[in-house]
Structures are given as C-alpha cells and as structure tokens.
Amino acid sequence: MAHAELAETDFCCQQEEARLAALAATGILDSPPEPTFDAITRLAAEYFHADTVLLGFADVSRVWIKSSWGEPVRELPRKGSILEMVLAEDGPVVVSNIATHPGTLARRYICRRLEIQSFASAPVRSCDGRILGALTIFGSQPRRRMAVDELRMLESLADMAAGQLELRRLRRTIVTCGPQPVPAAKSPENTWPRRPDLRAALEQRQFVLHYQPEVEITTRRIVGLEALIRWQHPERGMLAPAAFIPAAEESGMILPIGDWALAEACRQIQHWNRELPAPNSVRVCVNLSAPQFAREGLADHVEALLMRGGISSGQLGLEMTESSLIPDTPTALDVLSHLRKLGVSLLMDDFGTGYSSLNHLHSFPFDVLKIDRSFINRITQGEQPLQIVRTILELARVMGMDVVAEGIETRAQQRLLEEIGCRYGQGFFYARPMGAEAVTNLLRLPGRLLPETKPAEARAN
C-alpha cells in the first residue's frame, strides 16, 4: 500500500475513533425512551406523512435506534445501513424508489416486516461537527423527488435531535464530572424567608410587579409586557424573585402571591385601558406557578378577574413552564383547553430547557413559545447554536405558534435573530423590567417604539 494511502487510512481511522469518542460522551447507547426523541420522530412522520421513522445511532458494527415511529426498530448491523451512506455522503441522503437507484440500492430495504421503497435521512451531529447517527423517514412507496423545503424541515428535525443529545452530554458531564455542591451550614439567614415572612409581606403589600417589554425585533414596537413580582423589602431592599419564590413554594405561600400577581397585572390592565388611547392596549403576561395551574376552577377564576376589570381576554396572556405541566398531563391539557376558549393567550416559557418541551409544545394548544435565554445566549457561538434556534423557529411556524426570544442582550444577538426570522424578542438589549409608572410613559411613545439605549450588563430578570 503507498504512502499516501497508508496516511490516508491513519487519518480515516483516527477520525472514527474521534467521532466514537464523542457518541460515548452522550451515554446514548442503550439508554432507556426518552420522549423529547420519542416526539421529534413523531413530528417526523406526522409533518411528512411517513410509514416509518427512525432516530439511530451507530456505534462500530451496529445502528442503534433511539426512538421509532411505525414499525418497531431497536437495532440494525452498521454494514450497508443508510446511516454508512450518510456517513459516506457527510451528508443527507434522499432516494424517492430503491427500486431504480443504482449501485447497492437496486434491492429493496426490509425494515423488518415493512418494505421500504424510498427514504430520505439526514445527519445528528456533534457539536464540533461529527456525524454520530441520523433521523430517517421511510416510505412504503415510492415518491416525488423532495422539495427543498421538506429536506429543509427535515434536517431541522435532525439538528433538533442534535441540539438535545448535546444538552444530555452537558447534564452527563456536570453529574460525572462536576463540582459536588458542599452543603449550606444551618444558620437563621439560611432560613429566611419563612411563611410568616411572606405573609406579612402580602398583607403589608409589599410585594409589587414591575414590567418588561417584548418587542417586535424589526421595529422594536412594543407589542406585550411581562409581568415580573418584586419583593419591596423595608430593610432588605427590592429583591429578586430568586430569593424568595422556592421559599414561597416550599412554604405553600406561592398560591396566594401568585394570585396577588393575577389580580394586580388584571388591575393594572385596567388602569392603562383607562389612561390610554385603545390602540395603546398591550397583552400583559403573568407566569402561573404549579400549585395555581393545579387549582380546580382556575379558568372560572381568570374568567372572573377578567369581567370585574372589564378586560378583553386578548389582554392577559399567561405562561407556564413545562414543570407546571408534567405532573398531570390528561389534567394540564383540560384547563388550558378552558383557558383557550376565555380567548387568553397561553405562552410555553423557558422553551427547550425541559426534557419533554418538543411532546408538550405538539400536545397542548399554546399560541406562543418564548425560547430559553440559554440559547439566545449561545447564538453567537457557532453554527449549531444558531441552528438549534432557527429549528425551533421552524417547528412554531408549522405549528401555527408566535416565538418570543428571551435574553437578548447584545445587537449581535438581536441581528441574528432578524436575519433568521424571529420576530419578537425580550431582553436588556431593549428594556429592563421597570415600574408601571415607567412603563406608562413607554407606553405614551408614538407608535410605541422603544428608544435606542446602551444594552444592560446585568443579566437575571
């Protein structure tokens, strides 16, 4: 063998072992179901209409499937599979009928009791760029050649995937390798606040909302505010919500001071609808804790707040995290139901944080995902960063859904949210969280165009 092809095969070995490597920082192999997988093959086949969809990955003689839609998949040999041709190609791979592709492809594909006569596949790769499996959608029949926007879709679909196996070789990492926490020593400031502090607080009204804008990117129009608690302590100062909700959850005071902040963002809806001109109105949106989504009549409760302030529904957007969700899904999906008919607007918040965003964002009728801050921040990173983004932009439009981008910070962020398409965004970059005296006088600018300011340093709501 000479040299050069010696080099060559050093180099095609050393590549593999690399791209072995990183599969193996996933802890994919051999891992048990996990739906944020189970719902991207699901959304495959439902966008494209396929028999089968599969999520593999290959290890050295074999394609393991994470997740499958149709016919039942759990492994396949590495040798001759569609997932070598990708490999092969660094790329997608489309064929419309096995039947008349040449070369290997001439026979047909026998994915177990299903025949398959035409597929497309495309890439899951790495962070630094490293092909470790495929989502591939399989077809009982032969079909039209695929348009550019499907491959599009579909390699969306696929750096979804990848977006999510990176988020679960960073949880691998930080269990495996990360710093362990040293447990707090037991002490009275550890303690505080308790629940009689928090009462106090809200019968002594000292608790207040302050208010962000979310913006329209292009313009920066104002077109909602988030309604944001503050704790106006007499000794401590304004604190953040960081230092006292997990104690108001922990205590059971979350339910009341949630339903202090319902009622005082509906209070404050009313004053603006009085003190402004009607085209001024903005949907103001107010973050619903576990214990207040859980509450039985909760639509009858928000329904009633809205016709002792003599508010329209499309005023009062509320937002809930997935974890408000998860504990009861058959439940979650009935009183958003409610909520959807009172005509409020539901928001996702924190979008791609939580192991099963992709399944909730499919199954319940939000009309609005505000994207993590996480990957607003990361944006400007890379190339995957900023696909993973553009993903998620791509699943709300086929989905019918408005994307907020939260955190945005730097006109670096903001222009690469403009050039990909997202049209509303929040963040420093524009506005802190701020009183409502302030946010009036917001509020009184022609066409509600927020004014060019220096970006904040400061980065917590």
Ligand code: C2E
Given for the second form:
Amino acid sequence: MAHAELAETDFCCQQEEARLAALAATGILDSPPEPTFDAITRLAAEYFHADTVLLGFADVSRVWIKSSWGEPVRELPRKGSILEMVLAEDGPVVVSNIATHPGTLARRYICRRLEIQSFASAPVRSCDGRILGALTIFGSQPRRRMAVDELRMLESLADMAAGQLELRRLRRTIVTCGPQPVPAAKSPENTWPRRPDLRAALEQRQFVLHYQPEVEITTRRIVGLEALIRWQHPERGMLAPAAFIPAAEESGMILPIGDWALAEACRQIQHWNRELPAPNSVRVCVNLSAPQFAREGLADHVEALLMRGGISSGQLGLEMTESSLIPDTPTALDVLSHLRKLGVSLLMDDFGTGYSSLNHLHSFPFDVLKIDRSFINRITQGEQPLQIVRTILELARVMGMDVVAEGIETRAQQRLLEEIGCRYGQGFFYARPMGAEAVTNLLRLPGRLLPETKPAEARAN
Ligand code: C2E
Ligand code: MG
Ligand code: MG
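Switching forms now, from the form predicted alone to the form predicted in complex with the ligand, please provide the structure.
Up next: the whole complex, starting with the chain shown before.
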C-alpha cells in the first residue's frame, strides 16, 4: 500500500475509534428501551406517513435499533445498511425511488418481511459532530421528492434524538465524575423543621408568596407570574422553599401548605382583578408537589377556588415537575385531564432534569414547558448546549406547547434565546421574586413592559 493510502487508512481507523468512543460514552447500546426515542419515531411516522421508522446506532459490525415504528426490527448487519451510507455521505441520504437508484437496490429489504421502495435517513450526531446513528423513514412505495422543509423536519427529529443522547451522556458524566452528594449528617439541625414546626408556621401565618414575572423575551412584557413560597420565620429570617418543602413533603404537611398556597394565589388574583385595570391577561402559576396529585379531588378543589373567587381559569397555571408525576398513575392523568378541561394551564417545570422527559410530554396534556435553568446557564458556553435548547424548542413547537426559559441571568443568554426563537423567559435578568406589593407596581407599568435592565444591574444579578 502506498504511503498516502496507509496514512488515510490510519486516519479512518482513528475517526472510527473516536466515533465508537463517543457512542460508548452515551451508554445507549447497553440501556433498556428508551421511551423518549419511541416518541420520536412515532412523531416521524405521523408526520411523514411512513410505513416504518427506525432509529438505530452503529457499532463495529451491527446496527442496533433502539426504537422502531411499524416493523419490530431489533438489529441489522452494518455492512450494506442505510446507516453505512449516511456514514459515508457524512450527512442525510434521501432515495425517493429505489428502482431508479441501482446502487441502492441491494438495500431493498431491511429485513426479510419488509420490502422498501423509498427511504430518507438523517444522522444522529454526538456533541462533537460524529455520526452515531440515524433516524430513517421507509416507504413500501416510491414517494414524491422530499421538500427542503420536510428534510429539515427529519433532521430536527434526528437532532431531538441527539439531544436526548447528549442528556444521557451528561447525566452519566455527572453521575460518574460529578460531585457525589454528601449524605446528610444526623444533626438536630437537619431534622428541622418537623411536622409541628410546619403546622405552627401555617397557623401563625408565617408563610408568604412571592411572585416572579414571566416575560415575553423580545418585548419584556409581563405575561405571567410564578408564585414562590417563603417562610418568614421569626428567628431564622426569610427561608427559601429548599429549607422546608422537602420536610413538608416527607411529613405530609405539604398538603395543607399546598392548599394554603393555592388559596393565597387565588385570593391575590381576586385582589388584582378588583384593583388593576384589565388584569386578566396575567396568569399566576402555583407550584404543586407530588402528594398533591396523589390525593383525590385536586381538580374539584381548584374548580371550587376559581368559582368562589370569580376567577377565570385562564388566570391560573399549575406547575409540576416530571418527577412529581412518576409513577404514571392513572390518577395523575385523570387529575391533569380534569384540570385541563377546566381551562387551567398546566406547566411542566424544570424540563430536562427528570427522566424520560419526552415520554411524559406524550402522556400528559401540558400547555407549557419550562426549560430548566441548568440548560439556560450553559447556552453561552458552546454550540452543543444551545443545540439542546433549540431541540427542546422544536419539540415544543411540534407538540403545540409554549416554552418558558427559566433562570435567564444575563443579556447574552437573553439574546441567544431571542435568536433561536424562544418566546418566553423568567429570571433574575428581568426580575427577582418579590412581594405582592412590589409586583403590583410592576403590573401597573404601561403595557406591563418591564424597563430595560441597566448593564450594571444585569451584572449585579
Ligand atoms: P421552581 O418552580 O423551578 O422555581 C424557580 C426557582 O428558581 C425559584 O427558586 C426562583 O427564585 C429561582 N430563580 C428564578 N430566576 C432565577 C435566576 O435567574 N437565577 C437563579 N439562580 N435562580 C432563579 P425558589 O423560590 O427558591 O424556589 C425553589 C423551588 O421550590 C421552586 O422551583 C419550586 O419547585 C419549589 N416551590 C416554590 N414554591 C412552592 C410551592 O408553593 N409549593 C411547592 N410544592 N413547591 C414550591
Ligand atoms: Mg416552578
Ligand atoms: Mg423550575
């Protein structure tokens, strides 16, 4: 072999090794079926009216199908596969009619049962751009040429799979290399507050709600408020939820405390309805914990509160995290469906931090997806974190949901989010959580437009 050819073979081997290492870092081949991928193949099948959709990843010799729609294919030889073509092309491959592509005729069968006449395949790439797998739609008939928009859609869906893969990789990195949680020391301080402390606080009206504006990113118009609970402790000062919500959840006190928060938010909405001109467009969102869903009658309780306060259901939103909905009990689904019927907005909080995010989006009727602040934090640090947020936006668009970016702290983050078309945001860059009176002043601003943050203030935040 000539020297140049040898060098090229070496280079290819190195590239393939790096590709396999990137694949291994995701752990995807050793993992059980990923419901999030099923959501993607299903979306692709629906959108393209495809007979079969496969999402697979290639190791040295096999293509491992991690999700299939239509035909239950588990694995294929890599040699002669469509994924091999995608790797060779280093990009998408579209064949509208196999009969007119002699080179692809051999690929007419992806398995013995399934004869294909057309296909389109888009690469699923690692964060450093290596092709790990592909999302492929198959037709048993030739199809018309693929429009540019359609190919873009297929690539977006493949990117969603890449986003999920990257989340897996990050989680594995965090789990294996990140700071390990320090087990809580058994000091008396750690057992505070106990149930009687929380009960006393409730009786002595020591809880308060603060409100943080949610804004339209381009205009800075306030579109909503998130109600965030605080404990005004006579000796310990103003306590953040992290200091007492876990104890409240463990002791069951979250039920009466949660009821109080809901009732207090409704009381405040009623007050604003009386005091402010045309306040109806501002939605106040209240956070709910898992036990509040597990209990019967949440939806009836919310309905009664709205009726009593003469509040329109569009003025109330309920935020919940993915983990508060696990396990996917029929109760949770029933409760959410009932709330949805009432017209109350349902927001998925901290999106991306739980498990099988996409799966939950499919099972539950959410209106709004709040992207967790850990993603927003990173968007200025490179293309990949930004791509994850783009993917989440695209996912929400396909599913008809609004998106709120949580934890915007800097102008740079705000600009990037604006550029990639994220419509709503919340964070210290706009306003911190504040008492009802302070937020009332903001609601009185003409057009509810928050004044521009001065650079110095933005930095201080
Ligand atoms: P969350 O619902 O995700 O609320 C957003 C949290 O992020 C708030 O923390 C808010 O102050 C903080 N935040 C907002 N913008 C920024 C930013 O730009 N940078 C940073 N670093 N942080 C920002 P907070 O008030 O401490 O609340 C923490 C969590 O406690 C909430 O997270 C929510 O899960 C829970 N929580 C709050 N109120 C209630 C409640 O009434 N009931 C229940 N069950 N949980 C509540
Ligand atoms: Mg929240
Ligand atoms: Mg959140």
